[in-house]
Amino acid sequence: MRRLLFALLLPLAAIAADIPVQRVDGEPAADPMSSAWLAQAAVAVPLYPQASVPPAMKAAGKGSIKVRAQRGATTLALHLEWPDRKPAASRGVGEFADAAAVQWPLQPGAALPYIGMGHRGAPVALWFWRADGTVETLAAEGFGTLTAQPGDGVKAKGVWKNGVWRVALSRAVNKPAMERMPVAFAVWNGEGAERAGLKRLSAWQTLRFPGATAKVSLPDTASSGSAARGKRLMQAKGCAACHNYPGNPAKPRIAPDLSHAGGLHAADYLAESMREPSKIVVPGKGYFTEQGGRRVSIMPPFEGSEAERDDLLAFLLSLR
C-alpha cells in the first residue's frame, strides 16, 4: 500500500467542514479520557447511514461524533466521541463489536474519491479500531475490496463510559509541511448488529493544520435552482423509477438511495453525476454493466435544459 502522506490535498471546494488541528508540546495523549483532550474544544460531524450499497441501513437514523485533533512532534492523533447506549466489546456468533474508523485520501492533488469507500482509480486509507481490541491499517478502492495492509504504526485505545465512546487513534507523520487534508469518519453499533457496510458516515471534512495561510473553503452547498421544482423533475425526468428519497412513494431499490445525498456529497460530485453518470460508478447490484472492462452506469446522462440540472441539484443538495 502507498504510505499515506500528510500534505496538502485538493480539490478543497469539495470538502464539508472544518476541523483545527492543535499543536502539543511531546505528543498527543494516548488516553482518550485525557484532560488534554477533554479540555479542547471539539468539531460536531454529522454521521449518516450507508444507504447505497448492500448491506444498506434504512434511510434513518442520523448521527454525529465529535472530533478532535492534535499534531505532536512527530505524531498526528484525532480524537472520537459519539453517544452509544451500551457497549459491546466481544465477537462470535451473532455477536458484533462497536467499531470506528477515519478515511484518508491517498492521492494527493487528485480529485476527492467517492465517500463510500473511494473508487476505482481514487483509493483510500483507513485506520480502523474496533472494541474487542483490534487496531489496523486498511486500504479500499470502492465498496467490497477492503484489505489490510501491513502495520504502519497506527495505535488506538477506546474507552465507554456513561454512555459514550471516547477514542483516540494517531499514527506517526512524515516531515512535510502542512495545511489541509481531507478525512472522514464512519462508526459502527455493535449492538445493533453494525458491520461491513451498516454503519454510519460522514462528508468529507478538512483537517486544518497549525499554520494553515486561511480557513478552510466550504463546499458550494447553495444552488441557483428550485429545490420545490427539482422534487417534481424527479418525476418527471424519471429518476423516481430507480432513486429513493424522501416523498417517493415507489422507494425503488434500482439506484443508490438519496435520501441523504446532500449531506454526504458535495454540489460538484452530483452535479458530475448528473453529467457523467459513469465515472464514478457506485458498485451496487445491478447499478451497472460490464463494456469492455469497464463500468458503465445504466443511468444515462441527464437531458434537459441547465435551469432543469439546477433545480434537480437544489433539490438533491436539501436532502439531508
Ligand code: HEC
The other form holds:
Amino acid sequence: MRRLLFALLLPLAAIAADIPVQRVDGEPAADPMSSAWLAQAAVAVPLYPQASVPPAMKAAGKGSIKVRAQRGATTLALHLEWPDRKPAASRGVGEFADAAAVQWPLQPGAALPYIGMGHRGAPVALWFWRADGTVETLAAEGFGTLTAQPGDGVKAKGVWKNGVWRVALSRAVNKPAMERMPVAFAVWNGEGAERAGLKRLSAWQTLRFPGATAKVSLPDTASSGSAARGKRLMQAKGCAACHNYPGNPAKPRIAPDLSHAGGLHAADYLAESMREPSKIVVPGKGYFTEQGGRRVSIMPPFEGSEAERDDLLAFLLSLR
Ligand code: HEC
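Condition change, the form predicted on its own to the form predicted in complex with the ligand:
To see the whole picture, the full complex is given below, headed by that same chain.
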C-alpha cells in the first residue's frame, strides 16, 4: 500500500481530465458539507455503466461525478459529489446500499492498470465508502480479485441532502513530493440493486498536485480515421460477431460491450486491444483460455491495414 504514495511521475498518455489538488492549512475538512470543500471549484468527471464483464449494466444511463481534491499537512483528501434521488443506506436480503470508490494504481511507474480494477501484474488500490458506514481499502488485480487491506487508515464520511450525496475520503500520506497521480472513480446506486460489477465508472483521470511543473499531456483521444468507415469495418472485419455497440443488430454477449469504449478507454489502450488482445486480457468468463499459465484472449488480433485500424479506432473513440 505504501508504495502508492511514493509516486512521483507516471505515464500520462492514457489519462483524461486534470483534477487540481488544493493545498490547505492544517488538514482537509472531514465533513463533506464543510464550506472549505464546497467553496472549491469541482471537476465533473463522466461515468459510464460497467459493461466489460457480466453481469453488465443493461440500459443504464451515463452519469457524472464532481470531484475536488485537497492536500493537508499529513493527509490527501478527495471530495465526491453525485446526484441520487433517494439514499439507500441499509443492506439486507435484496437490499443494497449506495457506495463510491476511488481507484489508484498500486505500482506507480508501471503500465497503467486496466480501468476495470486493474489487470494481472498491474494491481490497483481502492478507497471504498458505503452508505451503511463501511469504509475500507481494497486491493485488486482485475475484476473479481478484491482483497481487503486491513488497518490501512482511510477515513470517509458521507452526507445525503436534497438529492445529492457528498462524500469526503482521506488518508495519511507521508511523501509530500508527488506531482501527479492517476485516479478513477466508481459509484453504486443501492436503490437500483447495484453492487460489485453493477456500477458506473470513469476513465483514468489525473490528480495534479500543487507545484506540479510540466503540463499534463492530454490523452490521445483523436484518430485520423473516419468513424463512419470504422463502423462499417466493425461488420466487415467480424468484430460485430462478438461485440455489442450501438447499431449492431446482433447484440452479441460473448465479449465486452463496446458501447462506451471511447469514454472509458484511451486511444492507445484501444489500439493495443486490437493489435495484441492477449496483452491485457479483460477477465470475463469465456473471454480467454489458459495456456501454460498464460491467459490467451479468444479475440483474433486485427490484421488489416493501418488506415483500417485508424478508422476502427475513430469509431471506438466516438462511443461515449
Ligand atoms: C471471437 C470474438 C471476437 C472478435 C471477432 C473480436 N473481439 Fe474484441 N474482444 C473479444 C473478447 C473476448 C475480448 C475480451 C478479452 C480481451 O481482453 O481480449 C475483447 C476485447 C476487445 C476490446 C477491449 C474491450 C474492453 O472493455 O477493454 C476492444 C477495444 C476490442 N475487443 C475491439 C475489437 C475490434 C475492433 C474487433 C474487430 C477488428 C474485435 N474486437 C474482434 C472478442 C472478440
